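We begin with a single chain expressed as structure tokens, specifically the form predicted alone.
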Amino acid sequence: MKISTYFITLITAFGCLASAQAQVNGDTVIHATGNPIIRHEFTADPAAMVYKGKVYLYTGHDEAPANQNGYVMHSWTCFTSSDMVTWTEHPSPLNVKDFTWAKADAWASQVIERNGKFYWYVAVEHGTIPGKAIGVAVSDSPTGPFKDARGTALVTNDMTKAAKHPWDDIDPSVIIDKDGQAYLLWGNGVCYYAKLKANMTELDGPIKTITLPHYTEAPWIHERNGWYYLSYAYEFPEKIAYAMSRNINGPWVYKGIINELAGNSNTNHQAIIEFKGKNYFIYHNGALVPDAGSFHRSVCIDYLYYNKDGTIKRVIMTSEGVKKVK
């Protein structure tokens, strides 16, 4: 079931005002003209990748029953677009069950391409080592299917000691630097980072930490014009803040808030991309069914703008969303 029957009438009525969808060769094609962009199911924790003229949007899938006070998430979703308005949903390319060592929770994730292969870093609940863990799946296609690349977790809770709780190993973000070195960042309460080996499935050296003001979770790292940007969820309920550096290893200089509280969602999770000459801020809020609360979230997209000195202007959250690009 893609969405609780408690909400189906509301979502159908609300969604028809701003989007239309159709089935094409087994895929769902969505034409969105406002935020949230996906209205036939709940989507959360967006990550995006630009590859060969398309945006690949990967999200978690909120499936909690009506009025449940907690997350229920079993699989991840994949959408593609060539214009930021018309989105095609592909069959779910990855499920928690694809990791035999995991038992629950398809939490935040990110996909990156290297040498023609696609690596999907995910946060799940470990089956035998108490706490959250980071896994990695691999595919020859950005739309999958993906399979466990290791057969074991990449990061487990017994490997990280800076935070004193069992859910600090969540929200992976990955970047390949200009010199070819890949880095993995993650963490709740503490921002961890480590180098990855060229095979993208093993850590290459010690796990280090980055000190950031009011850091909560959801690191996202990207590079632009020689600047590295590390954005993250700030306090709780969560805003999005960011820091800048000329070197991926720091020092990082805090620059302020990008995104304010997002609707009635206590959490916030962002992806930042450049596509066809425009910059986009992708996030989730709780606007699809306002009474559903923080456990039924929906992905939105708005424009992101940089100042001349490279700093980021505050994102203006809109119901209109973004326009089609050629």
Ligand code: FUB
Contents of the next structure:
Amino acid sequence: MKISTYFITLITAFGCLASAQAQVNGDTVIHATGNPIIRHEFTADPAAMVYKGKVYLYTGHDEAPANQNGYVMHSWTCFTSSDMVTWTEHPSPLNVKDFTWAKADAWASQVIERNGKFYWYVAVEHGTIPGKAIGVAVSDSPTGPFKDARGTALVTNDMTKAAKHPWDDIDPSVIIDKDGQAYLLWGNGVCYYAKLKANMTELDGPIKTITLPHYTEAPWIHERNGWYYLSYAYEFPEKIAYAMSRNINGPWVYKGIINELAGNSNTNHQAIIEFKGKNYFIYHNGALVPDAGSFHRSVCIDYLYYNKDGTIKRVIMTSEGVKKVK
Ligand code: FUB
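What would the structure be for the form predicted in complex with beta-L-arabinofuranose, given that what you showed me was the form predicted alone?
Next comes the full complex, and the chain you just saw is listed first.
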């Protein structure tokens, strides 16, 4: 939902909520003035990719009418930035309708590049196999257009048995290891992972699980200096915690909480990237408009710092956000 309709009445009361944005060649260019970074629409479930000197930020949209509880999410979008402050939105590169086998719920996603192609892993509600499912779309460009890479789901609820509820197959995160082996991680209630074939569109072997304390959802895997980091939503309402390992196949050692409750949103859904020498923690909260809560979320960015031993310091969530990268 474009936010203009949502806060048409609120703007009268809170006057200064307008974001610094302009239309340039059909794209929306945003100058973030702090957190949340996007203010003309609700954005949720951030996933970020650094590619050729730019950050590509992929998000879903919370589109529920004001005061309605429950997720209403139909599409994903892509924002790009070279400085972490000026963001260009590339119009709706992917929609649930692009997956003919899916019926609803553009939930969390992640994009990765391999051999010049871009693979967008998404969680949706399956049309015929009850429960959530994971699909993958592909494009020659990180901003799309993307198309369904398989014509069927990559993971369906009947393929995973460790959790009893039908929405366990959500929140895909993907990584390509140094030896070229790609892995997909995902899950609500249980953290699943599996190898991907080099074509990135088929699983390559069994689905396994990773045991993590108080695991809820939103796995995000990244590598730095020979350490693998698996961050995830911890408990509910969600904090973000993490584990470290020298190997994607484990063993994973739990290291603690890195982000506290967002306070105004039950979910927090993080992505972690390094860009031009700084590390960023990208997440969502419900801070854009009064009473936004858990179903009208907005993406925020704050700095993330590592200790000398590779562990992660607690993130400090701010309203100022991050500074422009020179
Ligand atoms: O946006 C829908 C769901 O809420 C996501 O899949 C979860 O990670 C949580 O953010």
